[in-house]
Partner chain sequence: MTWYLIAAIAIGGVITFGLRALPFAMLKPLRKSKFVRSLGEWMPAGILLILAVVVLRDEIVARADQWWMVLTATAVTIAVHLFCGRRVLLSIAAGTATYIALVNLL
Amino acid sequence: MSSAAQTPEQGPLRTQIAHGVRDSLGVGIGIFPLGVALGILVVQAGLPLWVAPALSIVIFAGSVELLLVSMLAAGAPLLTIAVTVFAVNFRHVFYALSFPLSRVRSGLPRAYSVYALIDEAYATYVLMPAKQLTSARILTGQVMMQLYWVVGGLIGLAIARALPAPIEGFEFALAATFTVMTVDAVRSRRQVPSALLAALAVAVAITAFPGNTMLAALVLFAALLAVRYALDARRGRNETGDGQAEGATE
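Okay, now the structure: that chain only, the form predicted on its own.
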């Protein structure tokens, strides 16, 4: 029997879909306003209206979409856009290692689940007991999360077009979003070294590469994170070796 098969305690399909909708409501409160912000940013950046739904349907990666609007409006080079998208979304590679994809039916349903594997979907389902998860429940939750984003973007477009004048400073919404995420990460203290490395990368990029600061900062930051990971891994192996040696001595 496939691991994605339904078990009796998971209930009929209607119940599983209802569970998926309910799973999405909590994170939807955060997704919908960001979708509205995306729609408003597209209009204020002077981009075509179709850009908002196109980004929401084709890419569906909140922070990257907000970032892309600014980069497209600024006429950023394609290489800078590609590296930035890769760097911001690289974490999704690791999401797939622990996300319960085995509970989703293979084929098109699983392909969509991989495509729609955003932060909110990962946080919702990765810690949920496997016996509560079904293909219909996970897919319904992910579809609803994308729906919140797409509808929010369309409403944002309508709001922006109805406004008599652009909202001054609204383009700072993306910077504010990343600032809040950074503050939350720093509060955990484990990420303070990463924040300091990011500051170092930006400082070096501004000084050494004033013409392409973002690309240089991203590449340098990725390199610094790789070095930090290697040092942490080496320290962990040494501590494990010391512990085993002490155990053997006792």
Second form
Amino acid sequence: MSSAAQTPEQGPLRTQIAHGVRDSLGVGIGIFPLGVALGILVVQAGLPLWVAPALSIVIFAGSVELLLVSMLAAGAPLLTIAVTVFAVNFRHVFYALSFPLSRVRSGLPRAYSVYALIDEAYATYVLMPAKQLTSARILTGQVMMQLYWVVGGLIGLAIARALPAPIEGFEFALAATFTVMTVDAVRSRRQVPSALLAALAVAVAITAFPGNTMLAALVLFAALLAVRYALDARRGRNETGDGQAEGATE
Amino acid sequence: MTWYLIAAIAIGGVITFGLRALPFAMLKPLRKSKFVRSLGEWMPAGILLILAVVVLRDEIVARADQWWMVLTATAVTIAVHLFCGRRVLLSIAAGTATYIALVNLL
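So the form predicted on its own is up there; where is the form predicted together with the partner chain?
To see the whole picture, the full complex is given below, headed by that same chain.
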């Protein structure tokens, strides 16, 4: 696939692939252990071993895969699984607004790039100057990220099978990942209003909809953002500041 | 069981790909919408926060008598992240190791 994706103005293909591999290393350090955790969880949940690679190849969306392991083990209804996947992965809809897909060759390479558009791929390439981005570079980065997942999962399976007794608590890796990503996301003050609205939404959802907290929180959050948008629009978009959005919290 | 697993994973795959592909197919009208752009800017931080809270709460519900372990491990995760240079892996590893140690040793 990569051989078809050469763009001569960016130097030889080998250099582009090397760039792609290097791009993937940073997030790879985060992806690989989560893959291992996925493999361990699959074994400890009593699911067939093929579930781990199947999740990382068919779905390929880190957080949802970890969530699905416990849902599959509990035999959750297919509709609940569908709604959960839809709700959790809905954020990907917004990645299309800024991901540099136009840099990727159309056809099969572009289809793969869309399929493999995980959070980490988006975060890696969204802010990179377009000049440095080639098809081969992006694709290499994405293929590497998927490899970290799949191989990490297989290693996790092996580790779990070799353990004498189950070790509990690996599932916390998912919570820790979201916690760290949240801390990084609200680093800039502009994101604080959104975080406050989300906190409000999830608090209401936990109290009012304990059965399907995730979906209720996401829907509520979207509704609150719509209100915020309406308020911002009324006050004039030119002077959008932090103070205004805080009014929307109430 | 096997068919249930296959069906569930296939459904998850189709929905995930659909969510990633559909917006690219209708990108032009979306890009023009100020509302959609604002949502794209506002949503990530909030969605991550919701994911974190929901997953942490599930863990607390699952281990009701050990709820303080979840909070301790979360505090360790955040502290390591803020004070040890925001290295994502290090923070996740520290929090997860803390949790595993607490759950298995106490």
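Just so we're on the same page, rigid core means the largest C-alpha set that superposes within 1.5 Å between forms. Note that the coordinates shown come from a computational prediction; the quantities given were computed from them, not determined experimentally. Positions refer to the first chain, counted from 1.
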property: Threshold 2 Å Cα movement between these two forms for Ala203, core superposed; result: yes
property: Core-superposed C-alpha of Arg22 shifting 2 Å or more between these two forms; result: no
property: Core fit, then Leu225 C-alpha moves 2 Å or more between these two forms; result: yes
property: C-alpha positional change at Ser194 between these two forms - rigid core reference, Å; result: 6.1
